[in-house]
Structure formats: C-alpha cells, structure tokens
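Below you'll find only one chain, the form predicted on its own, shown as structure tokens.
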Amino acid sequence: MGTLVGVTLYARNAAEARAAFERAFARIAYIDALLSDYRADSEVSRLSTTPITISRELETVLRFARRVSEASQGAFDVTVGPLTRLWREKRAFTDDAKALVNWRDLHVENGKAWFAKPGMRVDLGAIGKGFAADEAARAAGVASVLIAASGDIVCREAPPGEKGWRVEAAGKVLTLRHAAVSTSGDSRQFFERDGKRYSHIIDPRVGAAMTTELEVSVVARNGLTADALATTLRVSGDASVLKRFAARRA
C-alpha cells in the first residue's frame, strides 16, 4: 500500500511478543497482497469489467467505501485510480481519465465485483491502510497493542499502568484505548508545477489534485471509519459528512 507500518505491543515474555509481532505483520502482508496497486497481482488490480469473486477483505473494503461515498455525495470515492495514476506520474488529468470516475460504476453483489466501463480503476489509499492496520491489530492476538500505518493509528488495550496510548494528532496529544485515528494531509506527498502545489489527495467530484495545504485528523471506533472520514473531510471540509455518514450507519 506504499507505506511503512510499525507495531508496539506488551506481552507477558519474549516468546509471546515475537509471535505476536509474526501475526501482526503476516496479516499486513496479506492484506497488502488483497488491497494494494502497487502491485499488478493484486486483487484490486484484477478487477475490469467482467465479474470476479472478491475476498471477503475486499467486499468489506468496498461495501464500506460506497457507504462513504452516498454519505458524502461522492467527495469520497475509490474509483480515483485512473487519476491517481496520472498523478503519481506527474501528469495533467484528462478528461478521458476524469469521466471513469463515478462510485455508482463499481458494483459489488454476491461476493463478485466489476467495473461498469472499461479503464475505470480502485485506489484504496484513502481506506486500506486504517483497514489493514485494524486486522493487523486483531491478528497480534495481545490485548496491548498499537499499529500505525503512516498517518493512520489503531490501538487496543492501554499500556500496562496507563490510562491509553498517547498519541499525537493535529497537533495535540490524544489519549486513547480500543480507538483509531487517522490523520488526511499533505504536506509530504505533493509536487510542484509551474508555481503551483499539487497534493496526492483528489477531489473525485471535480477531477482535480488538492492545491491548499491542510491536515484533517478524525478519531473513531476503528481504523476503518477513521481513515475513510479523514479524507473525507479533507475533501468536502463539510462536518455535515458525518451526520449523513452516522445516519446511514444507523
């Protein structure tokens, strides 16, 4: 998924932390091989036009990725990919690449999912790394244990002796336990073209790469939920998302 992951955790002895740390990291690896394209065998990358059978991980992924997408009125939407490409190779957006853009055009029923329109494509990285960071914390099979996943923090159980894990997040402190928090900015990944700064983070609504610098931190229940909303918000910078998003939830 293009990010380093680092797992903390507390074990009663060394035997017990190293299979933990094997766990945790073998379930990252797995998901990565589901969710990253990055990698051209992975199982997003395969998805086209004709219907394949989807993991179980994927289906959660996307199911919950279209509910962002109704909540938000598109301003979330995994089927970036084909602008994202674009972006990673410097490119200007074309508007052959803007019109493969559109949420309702992926459909997922009945553990199978395609693509409506030939060259649509699915980035995850607004999503997956809150997702795996939430299975690698389950797999370690520890009650303490934190992951973190570039800007994107699931934590279990609180340290032993303390009240939560601290964690730092636009630009404060947080203290928390069995939470998550994920954090949407750009101040790394961008580039500069002509005078002018495009960030790594796209409006799918419009077709077009973030030009203002801004850091968007959301915590929630889980990884999930956490990493979705940040981006989203960093998008729409409307609060109003998460009322729709909660309703629909409910």
Given for the second form:
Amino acid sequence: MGTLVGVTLYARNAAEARAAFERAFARIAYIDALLSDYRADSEVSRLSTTPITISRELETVLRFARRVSEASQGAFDVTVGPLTRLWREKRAFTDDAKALVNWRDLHVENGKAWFAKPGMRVDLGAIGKGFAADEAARAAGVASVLIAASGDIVCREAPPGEKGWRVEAAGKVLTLRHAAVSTSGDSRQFFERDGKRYSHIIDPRVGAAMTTELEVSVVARNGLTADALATTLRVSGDASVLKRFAARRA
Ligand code: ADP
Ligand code: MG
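Given the form predicted on its own, corresponding form predicted together with adenosine-5'-diphosphate:
Expanding to the full complex; the earlier chain stays at the top.
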C-alpha cells in the first residue's frame, strides 16, 4: 500500500521479539498482496463485473467501507478508484470517471464481490492501512505492541509499567491502550497548481480533489474504524457522520 510500517513491541527475550516481528510483517505483506491497488495482481485489482470469491479479509474491509459510505452519504467511497487513478496519473478528472464512482454499485454477497458497471475500481487507500495495522498487532502474538503505518496507529496492551502508549496526534500527546488513532490530512501528500493546494483526498460527490485545509485525527477501538472515519471527516468536515455511524452499528 505504498507506506512504511513501524512495529514496536515488548517480549521476554530477543528470540521471542524476533518471532513476533516476523509474524507482524508477514501479516502486513499478506494484507498488502490482497488490498493494494498499486498491484495489478492483488485481489482488489481483480474485481470486475464477474463475481469472484474474495478472502475473508477483503470482505471485512468492503463491508465496513459500505457502512461508512452509508453513514457519510458517499463522502467516503472506496469505489473512488477511477478518480484517484486519473488524479495520480494526469492530475485531472473526467465526468466519465465520476460516473463510475458509487458505493451502491459494488456488490458483496456470500463471499463474492463484483461491480455493477465495467470500468469501476476499488481504492482502499483510506482504510487498508488501518486494517493492516489491526491485523499485524494481532498477528504479533505479544500483549504489548504498537503498529504505526504512517498516519495510522494501532496499539494493544500498554508497555510494562506504563499507563499506555504515548502517541502524538492533532498536536496532542495521547496515552492509549487497546485503541487506534488515525490522521487524515495533507501535510505529507498534496499538489500545488496556481498557488492552490490540492489534496490526494477526493470528494466523490463532486468529483474533485479537496482544497480546504483540514487535518482530522480520530481515536477508535480499532484501526479499520479510525482510518476510515478520519478520511470521512476530512472530506465531509461534519462530525454528525459519527452519530449516524454509531447509530447504524447498534
Ligand atoms: P493517508 O493515505 O494520507 O493516510 P487517508 O487515510 O485519508 O490518508 O487516505 C487517502 C487515500 O484514500 C487517497 O490517497 C486515496 O487513495 C483514497 N481516497 C481519496 N479520497 C477518498 C474518499 N473520498 N473515500 C475513500 N477513499 C478515498
Ligand atoms: Mg484513512
């Protein structure tokens, strides 16, 4: 998914630590091979109008993404792929690409997924890293571990003798355990034209890159939730999405 991942953990000895690192990184490599749209052979890149059997992991992410799209009325939409691709390659958008973006046209049923229209693409850039961090934290198999996939951080039990992991987000130092924090903004990735700053984050409802300057951090129970909701709030700028999302979960 085109990012560096850091793993910090506590173990009883060096051999146990090494084995835990190996399990965490192996899990990340596995998730990346499923979810990365930078890879033509990933599961997500193979989605088309013909239903294919998908992994439990991809199904989890796509189902969760759907709930966030519903709650955000399309501000968050992983079918944004045709637009993000044009933006990455040409710094432009077309109406044809926008017409292909609609989370309602991505079907997930009985372990299979498919698109309603040819030319659709899924981009998990706003949700995959949080999920990968969750999975790596679990796979490490030690109690006290922190996974940092750039702006997406997941931590489990606190370091020995501490109240929690100290993590910086939104200019604050948070003390977290069994929690995740994700930040979505443009401090690292943006593009400038005629003095205007364009984000790598797109508003799928209008088919344009965000130009408002906003950075959002979300603390949640897991990385999947924190990552998706941080991007959602970055796009919508509207915290009422959180209420709608929580209501749906109940
Ligand atoms: P970062 O990748 O910087 O951590 P985000 O988690 O917010 O930030 O993810 C941004 C990425 O998500 C973009 O690079 C793009 O691949 C994808 N994306 C852009 N706009 C949207 C959107 N409205 N909904 C879902 N995914 C998006
Ligand atoms: Mg995100």
